[in-house]
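Coming up is one lone chain in C-alpha cells, specifically the form predicted on its own.
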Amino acid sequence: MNDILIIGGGVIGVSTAYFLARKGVSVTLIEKGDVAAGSSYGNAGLVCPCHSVPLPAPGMLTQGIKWLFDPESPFYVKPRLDADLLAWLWRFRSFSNRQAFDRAVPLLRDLQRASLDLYQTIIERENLACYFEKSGGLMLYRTAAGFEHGQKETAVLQKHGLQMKVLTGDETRQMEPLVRPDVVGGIHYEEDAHLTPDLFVKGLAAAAQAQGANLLTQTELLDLAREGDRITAVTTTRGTFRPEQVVLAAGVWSSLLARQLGLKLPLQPAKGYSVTVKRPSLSPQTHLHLGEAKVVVTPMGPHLRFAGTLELAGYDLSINQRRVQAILRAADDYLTGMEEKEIVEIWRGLRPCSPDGLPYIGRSITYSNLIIAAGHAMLGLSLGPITGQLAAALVAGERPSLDLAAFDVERFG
C-alpha cells in the first residue's frame, strides 16, 4: 500500500511531494518523462504577483479574433473543428468581462503573494541555486496606444492593492539603460521576482527525496481503476499502485486523465515558446515585459531567455519557426545590444488553461480520495509552491491557508 501517489513531476507535483514529505507522509510521485520536463522547464521563470490577470480579460477574445489570421501574432487560435475547443471558447467568452476580471484578480494576487513568500523560504531553507532575484519587473511600451492601455490596466490593478509604478520613457531608461530611445514609457512591477525554473524544480525534487519522498521518472500511467467513490489502483509501466489518496498534478494532461474517471476538467493546451541564448555582455539586470509584443526577457545566470506567444492548437508540439523569429525580433525592437544572439536552446511547451483563468485546486466531490491541482495557465511556476502547500494540506486533512471555493475542481460539471 502506498499512502499518497502524485501524478506529475512539474513544479506543482514536486512542490506537493516536498510539503508532504516534510510532514512525514509516505509519498510517491510518478512522471512519464523527467522532473521539470514540461512547462516547468522552458517558461519565462517569473513569480509575478503584479501580473495577477486572468487569461479571459476584457477584450481578450476580440483581440484574439483580430490576430486570428496572423501566424506571428502573440495570441493565436488554430482554426479547427474541435468540440472541446468550441465549448472551451464559449465558456471563455462568458468570463471575458470586467465583473469576472475583478473577481479573479484578488484570488490570483493572494495565491501569488503566498507563493512568492514560499519561494523565498524554500530557497533559503534548502540552499537552492536557481538565480532567484526579487528585483521587480519592467514593462516597456513602444507606442502611445500601448502605453495608454498599460496605464489603464495598472490603475485597475493598483485598486486591488498591487504595487506598480508608471514611468516616463526617460525614467524607464534610467532603470534599464538598454531600453531604446523610442520606448515611450514603462511600468515597474515592484513586487515581482524571477528565477531559472528547472534549477528550482530539480533542486526541490532533491530536497523532497532527502525528506523521504519517492520520485519515479520515466513512469507512464496506463490505467486508473475505481470502485464506488474511490480510486483503488493506478497501473503504470513500473507496476500497480494502490494509494490511499491520489493527487492529480499532470498539467495539461490532467484533463485527459480526469476524463478516464468520468470527470469534466475543461483545459486547453496553450503552446508557448522560449529561446534561451548565451547572456551577452550588455544584458538587462531584471526581467522585462515587451508590452505590445507580449514577450518576456529574463536573465538566468549565464543565459538570457526570451519567452512568449499563446497558441491554442491542441496537443500539437511542432515548432513554428516564424513564431520563434518573431520573439527574437521583438527584443531588437525594444532593446539595444541584442543584435548578436548565440542560441542555446529553442523550446516549446503546453500550458494548461481553464476557461475562467483560475486553476483547479481542491478535493473531488465524485472521488473521495482524489485531489486535483492543475490548470494554472501561464502562472504554473509562479503558483507552484502555494499550490503544493494547499494540496498537501488537503491530503493531510488540514485546513488550507487560503479559501479554495473559487478553485473548485468540478465547477464545470
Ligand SMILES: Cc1cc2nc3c(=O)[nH]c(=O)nc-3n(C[C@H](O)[C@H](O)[C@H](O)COP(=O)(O)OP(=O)(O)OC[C@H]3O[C@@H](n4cnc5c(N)ncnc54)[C@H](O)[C@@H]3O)c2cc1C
Contents of the next structure:
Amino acid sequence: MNDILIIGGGVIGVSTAYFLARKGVSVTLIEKGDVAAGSSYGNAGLVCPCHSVPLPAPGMLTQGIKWLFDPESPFYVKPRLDADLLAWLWRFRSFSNRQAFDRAVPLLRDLQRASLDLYQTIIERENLACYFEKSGGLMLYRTAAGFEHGQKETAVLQKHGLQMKVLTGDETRQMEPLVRPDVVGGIHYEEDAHLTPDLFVKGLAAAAQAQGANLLTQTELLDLAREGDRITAVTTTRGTFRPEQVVLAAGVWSSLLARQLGLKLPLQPAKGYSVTVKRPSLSPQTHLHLGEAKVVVTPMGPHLRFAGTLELAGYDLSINQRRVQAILRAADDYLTGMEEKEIVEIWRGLRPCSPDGLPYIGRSITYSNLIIAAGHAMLGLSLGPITGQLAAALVAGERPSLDLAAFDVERFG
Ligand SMILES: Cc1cc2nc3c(=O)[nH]c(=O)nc-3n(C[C@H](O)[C@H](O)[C@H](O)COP(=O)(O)OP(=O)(O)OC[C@H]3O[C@@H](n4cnc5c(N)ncnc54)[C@H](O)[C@@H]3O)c2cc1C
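Given the form predicted on its own, state the structure of the form predicted together with the named molecule.
Entire complex below, previous chain first.
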C-alpha cells in the first residue's frame, strides 16, 4: 500500500515528493521517462520574481496575430480546427486585459518570492550543485519602441513592489560590457536568479529518495479507476497502485489525464526551444533577456543557454530549425563576441499554459483524494519549490502558507 502517489517527475512532482518525504509521509512518484524528462529539462533556468506576469497580457493576442505569418517570429499559433485550442483562445482573450493582469501579478509575485526563498534554503541544505546564482537579470532593448513598452510594463510591476530599475544604454553597457553600442536601454531585474534546471531537479530527486521517497522512472500512468468521489486505483506500465491520495503533476499532459476523470483542466502546450553551447571565453556574467527578440541567455557553469519562442502547435515536439536559428541569430543583434557558438544540445519542451496565466494548485472538489499541481506556463521552474511545498501541505491536511483560491483546480468547470 502506497499512501501517496505522485504522477510526473518534473520540477513540480519532484518538489512535492521532496516536501512529503521530509514530513515522513510514504510517497511514490511515477514518471514515464526519466526524472526531468519534460519541460523541466532544458528551460532557460530563471527563478524570476520580477517576471511575475501572466501569459495573457494586454495586447498579447494582437501581437500574436501580427506574427502569425512570420516563420521566425517568437510567438506563433499554428492555424488549425481544434476545439480545445479554440475554446482555450476564447478564454485567453477574455483574460488579455489590464484588470486581469493587475489581479494576476501580485498572486504570481507572492508565489515567486516564496519559491526563491525555498530555492536558497533547499540548495544550501541539500548541497545541490546546480550553478544557482542570485545575480539579478538584465533586459536589453534595441529599439525605442521596445524600450518604451518595457518602461511602461516596468512602471506597472514597480507599483506591485517589484525591484526593477530602468537603465540608459550606457548604464546597461556598464553593467554588461558585451552589450552592443546600438542597444538603447535596459531594465535591471534586481530580485532574479538562475540555475541549471535539470541539475536542480535531479539533485532534488536524489535528496527526496535519500529521505524515503520511492521514485519509479520509465513507469507510465495508463488508467485511473474511480468510485464515487475517490480515485481507487492507478494502473501503470509497472503495476497497479491503490494510493490514499493522488497528486497530478504531469505538466501539460495533466490536462489529458484529468480528462480521463471527467475533469476540465484547460492547458495548451506552448513549445519553446533552447540551444546550449559551450561557454565562450567572452560570456555574459548574468542572465539576459533580449527584449524584442524574446530570447533569454543564461550562463550555466561551463555552458551558455539561449532559449525562446512560444508556439501553440499542439503536442507536436518536432524541431523547427528556422526558429532555432532565429534564436541563435538574435544573440548577435544584442551582444558582441557571440559569433562562435559550439553547440552542445538543441532541445524543445512544452510549457503547460492555462488560459488565465495562473497555475492550478489545489484539491479537487469532485475527487476528495486528488490534488492537482500543474499549468505553470513559462514560470514552472521558478514556482517549482513553492508549488511542491503547497501541494505537500494539502496532502498532509495542513493549512497552506498562501491563499490558493485563485489557483482553484476546477475554476473552469
Ligand atoms: C524554452 C523554455 C524555456 C523556459 N524557461 C523557463 C524559465 O526560465 N523559468 C521558469 O520558471 N520556467 C521556464 N519554462 C517553463 C518550465 O519549464 C515549465 O513550466 C516547468 O518545467 C513545468 O514543470 P512540470 O513539472 O509541471 O512539468 P514537466 O517538467 O513537463 O514534467 C511533467 C512530467 O510528467 C511526465 N508524465 C506525463 N505523462 C505521464 C504519464 N502518463 N505517466 C507518467 N509520467 C507522465 C512527463 O514525462 C514529465 O516528465 C520554460 C519552458 C520552455 C519550453
